[in-house]
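Listed next as C-alpha cells is one chain, alone, in the form predicted alone.
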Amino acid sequence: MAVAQLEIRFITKQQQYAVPDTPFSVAAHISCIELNSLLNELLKESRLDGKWQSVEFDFLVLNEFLRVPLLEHLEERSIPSEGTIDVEYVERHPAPEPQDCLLHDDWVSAVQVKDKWILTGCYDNTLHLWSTKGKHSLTIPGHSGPIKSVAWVASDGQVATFVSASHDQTAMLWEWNITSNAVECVHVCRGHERGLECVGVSPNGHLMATGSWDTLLKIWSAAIHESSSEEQDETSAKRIKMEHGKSQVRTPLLTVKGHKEAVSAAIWTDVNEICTASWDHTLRLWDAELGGLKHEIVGNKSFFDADWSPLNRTVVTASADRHVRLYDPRSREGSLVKSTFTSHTQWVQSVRWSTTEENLFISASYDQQVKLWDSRSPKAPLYDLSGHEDKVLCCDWSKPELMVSGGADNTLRIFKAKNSSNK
C-alpha cells in the first residue's frame, strides 16, 4: 500500500548548518531537490535577519546518499517507512575544476604528485618531471621498456628521490638535485623475470615493494646511500655503466611467492604490512618482514589496481568488469565486498583515495572518464572529470588539491580539487 507521507528529522554534524531536529511530515516520494529547497527554507527562517545564501546539500539515509526518491531508497533497503527517519545532510562537495593539460610524446601510464612536483612515466620508456604549475623540468631516459609505475621516496626541497618500475624487468632508484635540476639513476633493482607492474614505498620511506608479471612480490631497500659496507663490497663488483653515470645493481631483500598471475598493486598498509592485488582475482595481506601470508580475499574478477586508505582502513579496487569495489582487508565476517560502485562502461584501470577526506576517491577507466566518488554513494559518482580523448591508464590524488590522470591520448590532465567551506 502506498505511503502518502513520511516523518523525517533533519540532522547534521556541520553545526553551522544545524536546524531544530523536530520531526515533520513530507511527501513519501520527496526528492533530493525538494529536500534541498525545504532545508534552505528552514535555514533562512532560523536566521534572525532572514539573510541566507542558498547552499547545496547532499542527504544521507542509513549512511548512504539519497539518489532516488526517499520512499524508494527505504524500500530498496527493506526499511520500514513507519516511525521517524533520520535524514543527515552535508554540504555538497564542490565540482573539481580542469586546471591544465600536459602533453607527452606517448601514452602516460604512471603518475605521482609530491609537494610542487609531478612525476610521470610513459610508454616510450621515459620519465618526466613537471611543476604542478605545468612547467616541464626534465625528460629522463634510462629504461628500455614502458614505465608502469612511479613513486616518490623522499624530498627535502633540495634533493628528491623516486623510483620507477618498467616492463624492462627493473625498478630504478633515482636521485634528483632539484636546485641544479640534475638527475642520476643510483640503483637498478634486478630480480624479476618478467615486466614490473607496480611499485609502492613504505610509510617511513625505508623500503619499497614491486609486483610483476612473474607473479612475485619483491621487497627492496629504498635507501639511496647504504651505510652497510657489505653492500658496498657486494655491489661494487656489479657496477654497470648507464647514460646517467654509474648505477649499482641492487638485489631484493625478500621475495614473496603466492600469487598465480600478475601482481598489479603493492600498497603498504603499515611499515610491516603490504596489501597486494593481482590478476588472479585475489587481494592478499603480507607480513613485510617475514613474507608470510596474513589474509586473503578472493574477488570475482582480475584486479588491475588497488589503493588503501589510512583514514578508513579499507581497500578500493579497479577491476576488469567495469566495477570499483570496496573491501575491508581485515574483515573475517559478513560480505567481503562492502560496496560496489557502478558507473564506468569499460575496464577500470586505476583508483586512488583522497589523503584528507575518508569518503572520497577517484577512478580512471578505459571509457575515457575519471570519476570522483563518495564511498556513501555507490550508485552514482559525485562528478565525471571529462577531458581525456582515449583510455585513461593512471590517476593520482597524493596532493589534496590536485587530481591528476594520464592516458593513451598522451596527456596528463590536472583538476583542481576544491574543499567544501566547512573543511
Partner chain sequence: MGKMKKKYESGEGARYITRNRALKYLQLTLKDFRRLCILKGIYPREPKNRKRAQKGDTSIRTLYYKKDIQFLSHEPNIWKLRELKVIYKKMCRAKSLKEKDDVVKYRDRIPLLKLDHIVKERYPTFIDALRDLDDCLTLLFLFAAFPKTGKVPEKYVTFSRRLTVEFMHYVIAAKALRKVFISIKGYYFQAEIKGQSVTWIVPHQFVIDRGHYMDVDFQVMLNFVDFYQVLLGFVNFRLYHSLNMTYPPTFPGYSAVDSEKNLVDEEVYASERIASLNVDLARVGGSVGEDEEEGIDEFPMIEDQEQLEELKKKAEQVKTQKRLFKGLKIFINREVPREPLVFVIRCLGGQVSWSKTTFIGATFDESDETITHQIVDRPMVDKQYISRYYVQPQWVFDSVNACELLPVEKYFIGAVLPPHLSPFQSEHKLDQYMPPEELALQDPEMAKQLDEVSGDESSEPGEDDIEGGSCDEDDGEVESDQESDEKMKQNVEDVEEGMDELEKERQRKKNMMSVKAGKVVPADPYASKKQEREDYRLRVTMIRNKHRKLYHSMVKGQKKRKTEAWLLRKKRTRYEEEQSQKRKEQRREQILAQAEAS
Second form
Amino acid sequence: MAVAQLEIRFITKQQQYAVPDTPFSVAAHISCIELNSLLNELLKESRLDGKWQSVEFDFLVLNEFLRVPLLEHLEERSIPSEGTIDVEYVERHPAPEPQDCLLHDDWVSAVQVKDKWILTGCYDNTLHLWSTKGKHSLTIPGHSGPIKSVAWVASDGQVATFVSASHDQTAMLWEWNITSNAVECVHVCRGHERGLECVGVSPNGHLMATGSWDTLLKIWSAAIHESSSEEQDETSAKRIKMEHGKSQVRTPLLTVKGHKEAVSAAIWTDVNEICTASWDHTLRLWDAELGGLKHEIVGNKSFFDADWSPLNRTVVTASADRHVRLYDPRSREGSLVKSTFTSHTQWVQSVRWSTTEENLFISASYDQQVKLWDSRSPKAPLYDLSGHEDKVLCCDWSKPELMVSGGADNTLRIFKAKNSSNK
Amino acid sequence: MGVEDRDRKTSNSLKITEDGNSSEFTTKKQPSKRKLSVEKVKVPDIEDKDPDHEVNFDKDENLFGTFENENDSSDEDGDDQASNFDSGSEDEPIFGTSDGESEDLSFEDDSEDANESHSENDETKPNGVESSSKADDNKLKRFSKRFQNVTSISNKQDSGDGQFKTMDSNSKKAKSKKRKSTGGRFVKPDTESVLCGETEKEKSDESEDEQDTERGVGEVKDDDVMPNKIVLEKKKEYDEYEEDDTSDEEDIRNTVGNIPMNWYDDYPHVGYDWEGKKIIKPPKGDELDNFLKKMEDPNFWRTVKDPQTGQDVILCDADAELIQRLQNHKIPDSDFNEYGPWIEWFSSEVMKTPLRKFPDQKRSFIPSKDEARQVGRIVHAIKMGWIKPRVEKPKEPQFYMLWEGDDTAEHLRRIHNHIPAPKRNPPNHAESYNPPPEYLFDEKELKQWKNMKRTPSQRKVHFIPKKYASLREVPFYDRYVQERFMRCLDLYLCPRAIKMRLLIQPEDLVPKLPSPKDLQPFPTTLALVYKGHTNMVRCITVEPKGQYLASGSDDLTVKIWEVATGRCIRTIPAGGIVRSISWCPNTALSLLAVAADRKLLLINPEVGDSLVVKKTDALLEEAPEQDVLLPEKVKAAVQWEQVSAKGDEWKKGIRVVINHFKEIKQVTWHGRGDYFATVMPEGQSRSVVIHQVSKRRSQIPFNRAKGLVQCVLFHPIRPIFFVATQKNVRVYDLVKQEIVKKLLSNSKWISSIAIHPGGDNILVGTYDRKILWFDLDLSTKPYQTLRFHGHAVRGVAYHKRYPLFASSSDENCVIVSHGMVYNDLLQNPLIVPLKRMSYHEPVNDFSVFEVLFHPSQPWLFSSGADGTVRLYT
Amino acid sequence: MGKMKKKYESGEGARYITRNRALKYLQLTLKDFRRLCILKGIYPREPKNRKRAQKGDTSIRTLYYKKDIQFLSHEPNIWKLRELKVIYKKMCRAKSLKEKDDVVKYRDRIPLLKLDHIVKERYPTFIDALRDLDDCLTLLFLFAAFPKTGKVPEKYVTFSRRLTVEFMHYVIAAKALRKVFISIKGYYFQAEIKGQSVTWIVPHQFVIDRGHYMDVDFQVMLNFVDFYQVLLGFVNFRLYHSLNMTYPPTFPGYSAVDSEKNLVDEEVYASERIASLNVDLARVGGSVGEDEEEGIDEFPMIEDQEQLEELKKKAEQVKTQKRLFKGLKIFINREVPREPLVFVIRCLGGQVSWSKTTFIGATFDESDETITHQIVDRPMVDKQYISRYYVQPQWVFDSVNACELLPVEKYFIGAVLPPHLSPFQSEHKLDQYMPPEELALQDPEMAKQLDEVSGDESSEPGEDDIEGGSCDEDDGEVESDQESDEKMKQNVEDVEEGMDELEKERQRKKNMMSVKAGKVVPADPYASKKQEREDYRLRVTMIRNKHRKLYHSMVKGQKKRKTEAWLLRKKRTRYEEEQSQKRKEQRREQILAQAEAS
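Now show me the form predicted together with its partner chain, since the one above was the form predicted alone.
And the full complex, kicking off with our chain again.
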C-alpha cells in the first residue's frame, strides 16, 4: 500500500540539540522511536566530530506529547495533515529510580520532605522523622487520632518546626531540635469541631491554614515564639499549662466559613491567598486577611487533594474518581478544566507539583501506583512508580530529588528523581 | 314406447323383404340397430331370451326324432356307396377317402347338431375370429340344422297326400342345400355341377316347387327372423329360380323318387323313365376294361357313377377342387376371405326381432288397437300440454357472463362479515428441487425431524428438503394429496378470526427514557472495598455527616469504618448476630442502635466530634428515674439495662442494653433521633416496640397483631408510622393513633421498605422480585411496579439529596436508578434505571443484603454476604 | 319496571351457535351440512371470548355465526339436498327389488345442484373471485392429474382437465405468467391477472400409489371440486371474453370433452393436452393481443418520485419478461417433463417443439437449424448441433424468474446446476438468511465475488497479516520483560547483606519497587457499545406490564430467526470449505499426475 507521507520540521528550545529546521517528509504513522532515531542521526551528522551519544527525546506536536503514531495524534486533534508540522522536541525526562522503602507500624497517611528530613504521619497517631537516607531518627506520639497531614514550617541548621493535623480535631505545632534530636509540641491548635483533613503553611512561614470535616477553614499563626504569649495574662497561660502539658493552646486567627463539606486541601497560593479544595465539589480562593471568598470553581466530583504550582500558577486536583484534573484558578473564561490526566484506575488520593519544573507532577492513587506526569501529556504519564502493595495515601515532591509516597501498606517509598541534564 | 316398438318392427320386416337378396343386408343393418340400442343398455333381456330358446331346443329334439331314420338312410347309402367304391377300387385313395370324408362330414353334423345347436348360439359369441375353419364348419352344421328344421316344419304343414314328393323334393333341396351350405357362400357354378345329376327330377315337379318356394318364403317370413337365417332362405329361394331356369333344358329320366337305389341291385334296370320303360343298367365292364378305362381315360379319376341312372358322370374341375378342399378341411369356397370382419350374429345387443325358434303370431304384425288408443291418448295429452316432453338435462354446468363489471358488486345477501381465507405460504428455498446446499438436512437435523413424528406441527419444515440432479428424477410428492386435503379441511373446518399483525419492532415497546448520561451524577464503578468482617455483613449505616460507616455482621461484631480511606477505625463485639444497625440521625448525639439477637445495644462509636461523644456519654451515664410505671405487657417485652461506666462493655462503647423477649429483626430511628422502633416478627401483638432514649422508656403501639411484621419506618417529617407486614403496608398516624391507609402490594412477601426524603413516596422491595413504588398521594396501589431484578429483592434505599434510589437482590447485583419526584403534584415521578453493578461474590445464595446511600455524596454502599462492604462512586 | 335481562341473550352469547345446534336448526345431516358449508363457503368463527360465546361452556366447540346459519337456511340448494335424500332412498329400494327401469327413472331424476348464484354470492366482484383462485386452481390441477380410472369419478377428472387447460391457454394468450418455481411438491406458477397475482401448483408426474390416498376423504374434496369447477368455468369465461376470445375454446387435435376416447390411456391424453398448449387460440377480434405498449406514464395518485420510478422499473421489467423468449425456438428432448416447459415457454412468447416420433403436436423437427436452444435433461445427447445451445430445463425457469436470459454456461449438459431459488421469497423479513446466490441476484458485484470464490479459493492474506501483527506484539512484550529483569538484577546487586528482619523486609519491599515508562491505555472501542447495551437492557426492565409478554415473545422469535439464519450460514460456510478442500485435492492430484507424466 502507498504510505501516506507527512512533512515535519524539527524545532527545539534546547539549543544544544538544535538542528537545521529543514522540513522532512516521513511516513504518516511514524512514532516516537523512529523520530528519535531520525533525530539522533541528524544530530550525529550535524556534529562536526562524529562522536555523539544518543539522547532520548520526547516530541511535542502542538505542545502535546507524541505518544501515538503521528497521524493518529493529528487525527485525534483533527488537525489537517497537509502542510509542514512543527515537531518540537525536548530531551526526555530521565526515569526516576527506586531508592528506598521505609517501614512504619501503620498506614502512612501524611508525608513531607524538607531538605534532609522526611516527616511522616501515621494512622497510629504518631509522627516519624526520617533522614532522606532512610534512617529513622524519631517517633513522636502526641496525637490521639490518625494524622492526616503534616507540613514543615521552617528549619534552620539545628532547629526545625513542623505542624501536624490529625483526626483528634487538633493541629500540633512542633519544634525539633535536630542536634539534640529532641522534639516538643509547642502549640496545640484547638478550635475545629471535627477531625482535620489538611494543613498548609504559607510561603513565608508565618501562617498556616487547616481544613477540617467541620467544613471550616481556620488560619493560624505558625510562629512558635510570638508575642502572643506575653500578652496572655498569667492566668490564662497557667490554665493552658495545666490543661495541656507544657504546650499551650492556640486559637485560630481567622475562621473561614463557606464550604458545605469537609475541606480536604488548603494551599497557600500567595502570601495572603489560600486555595481550598472540598468534598462539596468546589475549589475556592480565599483572602487570608479578610477571609473573603475570591473565586470559586465548581467541579463535578468531590476533591480529595489539590496542589498549586507557583511556576505555572495552576491547580492540579485529585478527586473521587480516577482522573487528575488541571484547573487554572485565574482564568475567567473557557473551560475550567484545562486538561484531564487519565491513567489511574482508582481514586487518586494525592497530587504534588514538582517544585522545579513547571510541567511535572506526581499523583498517588488507590491503585497502588504513583505516577509521574508531564502536564503536556494527558493521555499517558511519563513514568509509573510502582511498589506499593496497598492504597497509596499520600505523596510528596517538595525536594526536587526525592519523590516520596506513603501508603496503606505501612511503608514510605522513596524514588530518586533525576534531573534532566540541561539543568 | 310400445308404439315405437311396433312401427319399428314393421319397418324391419319391410326392410327384410325389400333388400333381402343382398348378403350385406345384415352387415348394413348392424350399425342402425346399434344406434337404436345405444341409449338403453338392456341387460335383463338377454336372460329373458333363455327360456324360449329352451323350448325351441327340445322342439328340435323331437323333430329330429322324426327325422333320424330318414337321414340315416341317406347316410347309409352314402356309406355303402363308399363301400362300393371301396369294393370297386381300393386304389383310389384320394377319391374314396374324399368321398367318405364328405359323407362323414354331413353325417356328423346331423348327429351332432342335436346337442350342439343351442350351445353354439352363445359359443360363437365369445370365440370371435380366432379360428376361421372351425367357425366355418360350425356354421356349416348350423345351416344344415336350420335346413332340417325347415323341412320338418314343412312336413308338419303338409297334408298327408303327396307327402312323399314334397318330402323328397325337400330332402333334395336339403341335399343341395347341404352341399351349398358346405360350400359356404353360395357360388353358382359348383351347385350346378353338383346338382347336375338330379336336376331334371326337380324340373319335373316345378309347380310344387313353386308352392314349395312360396311356402319357403312364407316360412322365411314367419319363422326366420334372425338375419342369417333370412340370408339362407333368400339364397335358397334365389337358387331355386336359378335351378329352374337351368333345369328347363335338362331332363330327368329316372322317375323313381328319392329311394335307396340298392333296391334295384338285383334287377337289370334301375327305375323307370317317363314312358314307364325300364331303364336298363349300363353294362358293367369287368375288372379288365375297367382297368383299361382307367388307363386310357384321362379323367377316369373324376368319373363318378350316378346312382340314379347308372351312367358315369365326369365331375367338372370346380367340383373336384371343391371336394379336395373339403378333404383337407378348407373352406370349400376358394375365394372366401376367412379373415374378413366377423359379423356377430349372436350379440348381447337386443334386437327388435329376437331370435326365436317359432314363428311370431300373425297378430304381432297387426297394429293393436289398444296400443293405438293409448298412443292417441298420449298424443292428445302432449297436444294439450298435459305431458311435457322430457328435455335433456345438461350434464355439466353452463357458463355465461356472471359478473357484469370487474369490481362492481351487486347487492346480494352474503355471508356475514366475511373473512377471506389466508393464502398458502409461498414456497421458500428449502422446498426447491435443487436447493442451496445449506438447506439440506444433515444427520442431526434429519434425526430430529424424524423424532418429531408424534408432533409434526413442531417441525421447522414439514418436509425433508431433497436435492435432485436433474428435473426428470423428481418424483410425485408423496404427501401431495394429503396436503390438498388438509387445505380443504382448513378451508371449511378451521375457525377464522381477524388477527392483528403488528409491524412494530420489539425496540418500539421499550419506553423512551432519558439517557443515563444526562442524569449524572450517580455511582457507576466500584471505588472502595471495606474488608475486615469474617462473615456476612447484614446491615450497614452511615454517620449523618458521611465521614464514617458502621456495619453489623454475622461474626457478632460491629465495625466502624472511615469512608474515605476504607480504614476500620473500631470493632465492637456485639455478642450476637447483628441483624440491624442504625446511626442516630441526631447530630448532637453520637449513638448507634444495634440489634444483636434479642438485645438492642445503644453504642457510642466515639468518632466524629469529641464534644458530642462526651456529651452522649454523659447523657447515658446513669438512667433517669422512671416517673411513670410501665404496663405489664411492656415490662414483659423489654427491659432497659444500664451498663456500668466501669465495666469493660462501657469501654467497648456499649452504653445501654435493651433486652427484648424475641429476636429483633430491625431497628430504625425517628428523624429527630430521640425515638427508635424495634421489630420482633415473632412477638405477635408486641412485635413492634417504640423506645425513647431520653426517657429510657418503651411502649407498644399496637395491641393486636396485624400479621407478620417485616419492617417499620418513621415518616421523616410528619408523625406517621409505616408498618410493613408480609403482604401490605399500613400507614398509621401517631398523633391521632389511627390507621391512615393501607398500601396493597399484590405480592407474597415484603422484604424491605424505604421512604423518599420528600415523604410522600415509598419504595417497597419484595422477595418475589418486585420493587413497588407507592405514591402516598395517589392511591393504595403501587404507582409503578419495577421488575429490575431476577431474584428476591433484599434492600431498597433512597438518596437524601440526589434523585436516586437503589435496590439490591440475591443475584449479587445492585441497581441504581433515577427516581425524580417533582414538586408539582401533576407531574408523575420519573423512574429511570441507571446502572447495574454486580461486584459482590455470592455466598451460599446470599449475595447483597443492604444498600445505603452516602448522605451527601452520590455514593452507594452495599453490604454483602462475602463479608465486605463496598462503595460505588 | 324494565324487563329483566337474561344472560347470553345479547352480545357474544347471542352471536354464535354451535354446530350441533346449527344442524338441528337446518334439519340437515352432518354430511349435507358439511357439503352445504363447503359450497357456500361458510366456516366456523373464533369467538373473542369462548366462554361467553358458548353460553358459559368452556369446552372447545366449533362455533358458527348465527347469521351465517340463517343465511344458509335460505339457500335453495337445501331443498335439492333433501330431495336428493329421498331419491337415493327410493333408488336403493328399487335396486334391492331389482326394478331396473325404476332405478333408471330415479337416476334421471337426480337433480344437479346449481351453484351459479353461490359463486356470485361468494365473490361479489370478479376481482374477488380472482383473489380466491389459488386453492381452486391447485385443487383442479390435482384432479386433472388424477388417472381417470381410480377413486375419483371420471367426469370430475375430465371436466377439471378441460377447465385447467382452458385456463392455461388464457395465461398463454395474456402472457400473464410472472413467476415459476420447481419445488419437490410440484411446479409453482404465479400469474398476474388484472393486478391480482394468482398462484397455483401443478403436481409432478402422477403415479398411482395407495400411500397418496391415505387418510384422505375424497368426498370432501369432491364437494370442493364441485364448486371450484363452476367458479373456474365462470372465471375462464370472463377471462376469455376479456381477451375477445370465444368460450369454450376449441383446440385442434385436443378432445378433453368426449371422454370415452381418452379413457383408453393417459399418455395419449397428456400428449394431446400438451400439443394443444402448443397451438394458438382462435381470437375473435383478430390480433388484439398485441397491445403490449401500455405506457406507464400516468400515476395520478403517486406523488413521490422514487416510488414512481420504482413502478416504472417494475413495469419495464414485466414488459421485458413478457417477451423474454420471443424469437427463440426451443426444442425439448424426450424425458423432459414437457407440460410445464411448454407452458412457460409459450407464455413468454417462445416457440417450442419436440420430437414428432414420440409425441403428437410437434411444430418443427429436431433437425431444424433455426432452433436456438435444446432442452436436455440427460447428460448425454447422441447428435449435437453447433447452431444451438443444449441447456438443462432449469435454465428456462431461472431465466423467467430473473426476467432475463441467463448465461447458459452454467446450465450446459452435464453441468452441476446452480441452486434453484424460490422467487417467492423475495419479500424478506429482517434478520432472515439469504443464500449468496440470492444476494448475487440482487447486486452483480456480489455475483462476481461468488463466481471467483467458486472459481478458486482465495488465499487469505488477512490471516497472515494478523499473525504478523500478533508476533510483533509478542516481541515488544518480550523486550519490556527483559528490561524489567535487568532492573531487578541491578536492584539485587545493590542489596547489602547482613541486616535484621526489618531490614530484610525493607529490602524485599524495596526490590519490589520499580519504574516503568507510562503507556497510553488504549480506550476500549466497544466501551460505548457495551454501555449502550447495558442501558438498553435496563430500559427493557421498564416495559409496561401489558407489553412485557408481547415483547418477550417477539424477542424470542427474533432470536429464533437469528439462530436459524446463523445455522444456515454456518452450514453454507462448512459446505464451501469442503468444496474448496475438494478442489484443492483435485488440483494436487492433477499436479501429481502431470509430474508422473513428465
